[in-house]
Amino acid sequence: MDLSLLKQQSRFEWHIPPFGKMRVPGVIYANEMLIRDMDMKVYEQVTNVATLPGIVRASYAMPDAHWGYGFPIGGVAAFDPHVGGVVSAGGVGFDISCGVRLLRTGLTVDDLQPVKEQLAEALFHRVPAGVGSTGTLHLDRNDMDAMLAGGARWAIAKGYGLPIDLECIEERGCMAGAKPECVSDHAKKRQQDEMGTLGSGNHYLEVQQVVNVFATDAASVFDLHEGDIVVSVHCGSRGLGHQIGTEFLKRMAITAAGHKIELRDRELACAPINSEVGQEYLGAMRAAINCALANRQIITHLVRKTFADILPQASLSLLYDVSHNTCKVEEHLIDGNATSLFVHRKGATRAFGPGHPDLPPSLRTVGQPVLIGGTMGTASYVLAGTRDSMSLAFGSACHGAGRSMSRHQATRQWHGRDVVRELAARGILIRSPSFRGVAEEAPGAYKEVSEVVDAADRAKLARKVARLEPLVCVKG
């Protein structure tokens, strides 16, 4: 990105002053190296989002920002329904409610090493992964609608997990306002055999080791210690979410002119929040959030069963589950006034600070766990939300390392078998149904996650709590 187009506010905050039809400035949180490495498409998309009706305060980009569909991945924007604010399917993305769930095991590396290979094989065979992967659970029409309305609560009622899990899931496991009737039959059909599956792309199930603790106060509350083994699940709403995004993007593009919405990019298709299309999209999107929460809950149940077979002394308790592709109604201070806004986070993680009433009492003293997925060859991180973040970016932080090259470029540079072999030599076991998928997700295809996390920490979007390194990775 051309730095001459930006005004540097601090070492980790850069502004794009409004020009043309921008209603608000653009704000990018990153260090100079990350900014320089960002494609100019990020600049273009941040400024395009700033032209949308009803946008409040700024169009934001997180340190892992890269080109996306309409909105940049790593983009955050909030809209006020009282001044013509819009909801955008592109501002949520196709993988609605893709997110990360982290489980503590009560185990150490010494417990894992003797059965590491066995556990890798068992997890790979227990949790389906890959393009078009299906599970053993088939949902008929009634079960599908109940799942879309109930989320993780539905899954637990069906025997997939524990009621105590709900306390540490965003929205307590169920997104209010879901409307299964707004989800098309085609979307439901795509999902009927996909519950309890990872899917493909950057989704994974990973057994990790806590290698560094940075904030002992938060780590103590999170019950994380150096040497601990944890399990991370990264996936979303599978085919259902993708179908909802595809269908509503088309509808929004068709109806935009009728609402006098001028789109600088067709991919920015949106609709007034209070319009018929806007309300139907919100109902369908919330149903997809519940689908993702139920999906991660079922996978958790499968992981627990696998550990019980091989490491029966393990106790897999849920630290937190948080999504990073959503639009949610949240209350934020605007000019000193509490205002209900529709906050879009696309490839950005909610990062509420200490004391926020939406957090469970057990976590409220130190802030929300912010779960940052890295690559299968580097590291992931646990952060904690800050009070500063609430005013900096509507309580948001980065969500991962962020791609530095396309999947096509990655497959031209790496071969999946070689990646698996190289990581095995480092003690990281990869299991995947597709060597091409492994090549697409090669660690070198991503930015350096530690740089991204350090930038988020230094910008005060969230503070570093712990660094996790992979030991076993089931990759879609």
The other form holds:
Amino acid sequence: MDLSLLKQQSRFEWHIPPFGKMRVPGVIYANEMLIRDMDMKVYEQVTNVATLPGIVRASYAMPDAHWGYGFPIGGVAAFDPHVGGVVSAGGVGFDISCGVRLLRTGLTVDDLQPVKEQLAEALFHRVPAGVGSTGTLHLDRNDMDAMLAGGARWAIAKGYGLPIDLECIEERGCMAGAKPECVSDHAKKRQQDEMGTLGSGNHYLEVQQVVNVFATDAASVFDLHEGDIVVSVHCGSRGLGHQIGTEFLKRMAITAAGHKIELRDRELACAPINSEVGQEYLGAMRAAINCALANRQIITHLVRKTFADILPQASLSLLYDVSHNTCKVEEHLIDGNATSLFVHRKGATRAFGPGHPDLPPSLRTVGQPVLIGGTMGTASYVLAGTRDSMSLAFGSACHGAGRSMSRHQATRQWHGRDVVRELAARGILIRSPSFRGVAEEAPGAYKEVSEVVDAADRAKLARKVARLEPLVCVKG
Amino acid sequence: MSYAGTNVESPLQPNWEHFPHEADMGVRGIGPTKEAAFAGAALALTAVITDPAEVIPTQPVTVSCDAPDDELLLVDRLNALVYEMATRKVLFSRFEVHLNAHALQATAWGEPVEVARHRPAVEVKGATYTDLLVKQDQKGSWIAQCVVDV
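Please give the corresponding structure for the form predicted in complex with the partner chain, as opposed to the form predicted alone shown earlier.
After this comes the whole thing, all chains and molecules, with the earlier chain placed first.
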């Protein structure tokens, strides 16, 4: 990105003053190096989002921002329904409520080492991953609608997990306002055999080790200690979310002109929040959030069963579950007034600060755990939301490393078999049905996650709590 | 592994290629007619997932769609294939496309996914409007392309 187009506010905050049809400025949180490496498409997309009706305060990009669809990945934008604000299918994306959950195991590295290979194989065989994989559950029409209305609560009622898990899931495991009747038969059909599956692409299931603790107060509340073994699950609403995204993107692109919305890019497809299509999208998108929460809950159950078989002394408890492709109604201070806004986070994580009423009492003193997925060869991070973040970017932070290279380039540069061998030599076991899939996800195809996380920390979007390194990675 | 090609079984089948996108993949069909370019884009879609040469075109699936313009029609067509692949658990490698204004009738031939043989790299979530283009170039060739989300 051309730095001369930006106005530097501080070392980690850069502004794009409004021009043309922009209603608000663009704001990018990153260091100079990360911004230089960002594609000019990110600049274009941040400024395009700033033209949408009812946008409030600014169009934001997080430190991991990269070229997305309409909105940049790593984009955050909030809209006020009282001033013609919109909801955008493009602003949420295809993988609705894709997210990360982190489980503590009560184990240490020494417990894991003797059975690491066995555990890797068992997880790979028990948790369905990759193209064409199906879960053991088949949902009929009634079960499907109950799942879409109930989310993780539905899964737990069916025996997949523990009621205490709900405490540490956003929305307490069940997104209110879901309307299964707004989800098409096509979307439901795509999902009927996909519950409890990881998917493919950048989705994964990892066994990780806590290697560094940066903030002992928060780590203590999160019950994370150096040497602990944790499990991380990254996936979303599977085929159902993809189909809802596809259908509403088209509907919103076609109806935009009728709503007098000028789209600079068809992927910005949106509709007034109070319109028929806007309300139907919200009902369907919230149902997809529930689908993702139920999906990660079922996978959690499968992981627990696998650990119980191999490491019966393990006790898997949920630290937190975050979604990073969503639109949620939240109250934020605008000009000193509490205002209900529709906050879109596309490849961005909610990062509520200490004291926020939506946090469970056990976490309220230190802020929300912010789970940042890395690559299979580097690291993931746990951060904590800050009070500053609430005013900086509606309580949001980055979501991952962000790609620095296309899949095409990655497969030219690496062979999957070599990546697996090199990582094994470093003690990281990869299990995947596809070597090409591994090559496309090679660690070198991503930005340096530490750089991204440091920028989020220094920008005060969230503060660093712990660094996790992978030991086993199941890729779809 | 190839990133562009022609179906050797049927030389009338169009060319296809991939083009880069930072996070995902661009699919492009090139052919003497709009229909051939649409078919080429579909072959490029399969190639995102696996080597099309490994997919035996036995089972036919018929798809029809219509849209306000050629570009939306291309996205609809690719999304219809994504849906069929996801729900039938199949991959396609041969395509026949008939266009009438902005209405499309097409048949795709393929076979059920066999993970050990096809080694599918990634599933496609959906076709997008990014870098979406259906046009005839100066030499008369048709191009049909867009980025697909994986």
